[in-house]
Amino acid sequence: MKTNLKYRKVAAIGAGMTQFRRRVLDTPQEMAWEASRKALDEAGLELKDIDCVVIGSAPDAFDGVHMKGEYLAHGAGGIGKPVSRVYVGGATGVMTAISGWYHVASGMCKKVLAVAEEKMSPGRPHPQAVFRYIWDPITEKPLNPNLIWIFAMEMHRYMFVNKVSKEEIALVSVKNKRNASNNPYAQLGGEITVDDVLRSEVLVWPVQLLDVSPVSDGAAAMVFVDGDIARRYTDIPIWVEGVGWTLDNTSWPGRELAYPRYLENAARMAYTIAGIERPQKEIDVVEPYDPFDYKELHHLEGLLLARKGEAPLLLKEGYFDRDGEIPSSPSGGLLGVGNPIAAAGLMKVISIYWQLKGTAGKMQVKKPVHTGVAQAWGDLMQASTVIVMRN
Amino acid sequence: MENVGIVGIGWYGFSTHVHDLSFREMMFEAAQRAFYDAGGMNPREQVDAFISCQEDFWEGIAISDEFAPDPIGGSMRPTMTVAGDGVQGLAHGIMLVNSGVADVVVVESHAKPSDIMTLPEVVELAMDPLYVRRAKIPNYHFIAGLDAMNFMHRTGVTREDLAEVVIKNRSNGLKTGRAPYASLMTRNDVLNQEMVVEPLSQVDIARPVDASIVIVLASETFARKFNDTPIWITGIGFATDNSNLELANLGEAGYLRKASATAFQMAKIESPLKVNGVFVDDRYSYKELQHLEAIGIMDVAEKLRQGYFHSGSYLPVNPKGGHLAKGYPLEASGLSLVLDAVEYLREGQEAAIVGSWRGIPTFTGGVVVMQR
């Protein structure tokens, strides 16, 4: 990791999303275009103004298309332009924004469209079937593990090491689904109680149905431009101030699952670049990746916004509520908005962008915000991507 | 943009079937050789970021980037995947250097097509599910056939010219240890082959090969710490033309024209004729000529007939054999051309151009300008 920064300043000036829903009838290309068009409209740009396109999408098997970046290039407006697809499993969404950032920061492009798309519903018999092929083909695949098994192990380990109860974890689901009821793009917002979560169907103990984000289809897009020209297009550019990403080793059974050390690495990289020394004091709003409710707590600790094992306590005290000290997932997160994997990650970045811009509408947090952090996570519980933005 | 140097390069494979190593072991071998080549660097301490270029369906693994970090030294480090050709990965590496988050970047790509039992079916899955895939094309080379016919009709390239490309490249391959398909052929050998798809015979079509390639990039400030004679990348570009087959402009390589415009502008070269080694994708014999035309070399058929593109001439093209001789290692294809170019420059030449393509059914390519 390096912090000798000679980079150009980069601003986000537009963002757009499709609604997150299950069994959307639009094709992946159509969804990518809907999000891209909205992002371009907010930025006040036309496709011809865009120099480069970055695409993010997670496993190819969800859409059932080989070389999905090539396929999405058309919908993402990449025809006749430099187009590339970046990819780190579930952490792809924020990586798409990071890649958009370095396309501009490096001087390669002036205006970049970053598009993330995922259509999980077509997976048969269930999108989980795709996850049967993420394992080591020799040592793990023959056991036919299910993705929820390993997260159950991680959740169990987190609960055991930090002495956390299911009730404390369920509060994340309650908070996020409540936040999502203010989000017009959300799939699964609503008022639920801890009891609802505890009475929901057990998938793999201790993971229950309401601990998990839903299967979704969706797309999200952002426009990043060179800092020198940002104010030509908007009065309120939102600056990308820090980026970080890390992959741990592939061997997940050999790791301490209670703490995401790879995330700490990624966060430290992003904070160093952004000049953040005391994250808990300096960060005003955060969107940690929450495909499972315990993951939000796990990630808040990895982001150094709570000490190890302390996140559940702070959550209970309302520290992470929409009107708390550091509002966490004010958009409703993946638990509430939905989880079209790569698009969900970029949705997190967009949520921070809207918060900092002050255009989050009913989602807007109570306190004034200047610094926001979005994060995503994926692969074999090994990848994390972090982005810091300021207004 | 700052020039970035290639300070180490390593490869493993270029065999029709690497049966004793897994893809991860191949990556490890290539990485070891690249780090040795870069003055014995320690990747755990001296590399700032890692990029792997691969595609899920080639690997037979969903989320294949999970397996990227360990064999190349990238675990607990900034490691990411570019789902594209290795040349796109190189471009991302250069952007990481120029944005200031890295001084030393490792770019890796590998392919093990010998593990793929249904290669044509995987290629078919890259086609649009609504418009093209349902047409049940019996043989995906048919798209190349259409492209070739259009190109030949427009430029006057003949079947004999294509045979000349095959003969030239396959014999050039005899000079390297990385060309399992190298051979000495006569014009009659080529012209008497049975057609796979008009106008392409079996010998006009490059075959897949197992290989892994790792490249160590360093910023201008850092490059000489690892290597006295880095090979400088002075220009790089990539582009996608119409990505849908139904809208494509067949007969032209528009993607490479756009990519080369960016790369040449960055490298400040006015004409590719000022560079004395060209390494372009020749997955099909006609593609070599089509790609040469796209990077700005006019009257390719005439130049080929005059012997311009042969080894020892003014402008040798694929002097290490190209894909027709060494096979194409899927996503590592672009890097395999870069590898040839690095060797060529290390032998004493001044400059080289690499032009890569992602293969049927894509319309994406990348161009790299390299100088010693």
Contents of the next structure:
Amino acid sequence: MKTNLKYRKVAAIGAGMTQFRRRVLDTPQEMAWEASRKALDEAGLELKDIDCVVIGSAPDAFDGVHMKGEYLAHGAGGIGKPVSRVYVGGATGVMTAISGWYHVASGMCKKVLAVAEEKMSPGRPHPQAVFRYIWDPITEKPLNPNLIWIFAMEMHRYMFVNKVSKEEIALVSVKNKRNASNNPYAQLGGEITVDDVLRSEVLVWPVQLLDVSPVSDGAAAMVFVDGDIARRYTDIPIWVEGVGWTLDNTSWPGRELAYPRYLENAARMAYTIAGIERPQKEIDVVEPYDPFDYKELHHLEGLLLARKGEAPLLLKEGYFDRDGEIPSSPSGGLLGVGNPIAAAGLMKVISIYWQLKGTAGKMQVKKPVHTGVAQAWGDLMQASTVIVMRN
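Can I have the other form now, the form predicted alone, not the form predicted in complex with the partner chain?
The text that comes after this line covers the one chain and nothing more.
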């Protein structure tokens, strides 16, 4: 993608999160404010200093609140300010950061607070029930599908085309839950084995319980500012260097499910803006979207950090470990940290921000890092969002 647009430089200068947990007693507004306050504190700003607010949230039905953007504006500090809400399913969290970026890059705002929140646990009988209403009423609804069925087909297709075993895919869950044990915000960090994954409950073959991220509640927030004023507030601004987002066809039965074309297109857009020509050589750390373990491998290939079908082999060789060539999901990912949808995507961006700033604590990767990528994915397997940041 080529443009002749001139963007203003944009820096991230603050970030904050709640702990990701199931069935917390806090309201969505309270969680949004907790994350926002932490982000403002890190940035050294008060709410009165913020020009615009961006809110990201997935379907209203999760929180049971209609017009959730307006509802969350109280907790996200949006009252009396220009507020916008973005929603692209599971891709919303990274789109929230992208929207924060273009509010500043366009010159419209100098200081933006971007907030993403999701409260999944109140969904009855299960949060999956919210997705009953996303299917085509003529061609799909009569089959009464759910998302795990669809992802099981995609996982099976990925395994079949690339000759990948369940054992190889389970290594993603083992890695990410181990990484999450270093993350104070994580819900399900710990040491598990490939056998633990293979012996867990079968949901829809080949998807088993430990292949899937847990239901969570949580919120995350970031502060983005114009590059001209960033160093007033921090000695270490983290620059947003590239953004990308694309949609594929919603007719998923007619697509090749073994490869995320939607992501390759979004990644190429972000890399072009960032001037990245050889992603595998130029990207130091990555947070791919991993609501299922196979999706991390799928997305690493779509991000052009491995050739088609190569990610499982590289994973086995330690290439994506925290001390590997390109550490992947050092936060623990959705598999270990939790999956409050919109907040989980922004958590990925925050993880890269902290890695580049050198303040990731026990999550900090071993190698020096200068360029990082975060990515999210959603809707009917066809939406993807990518952000590239540098220090």
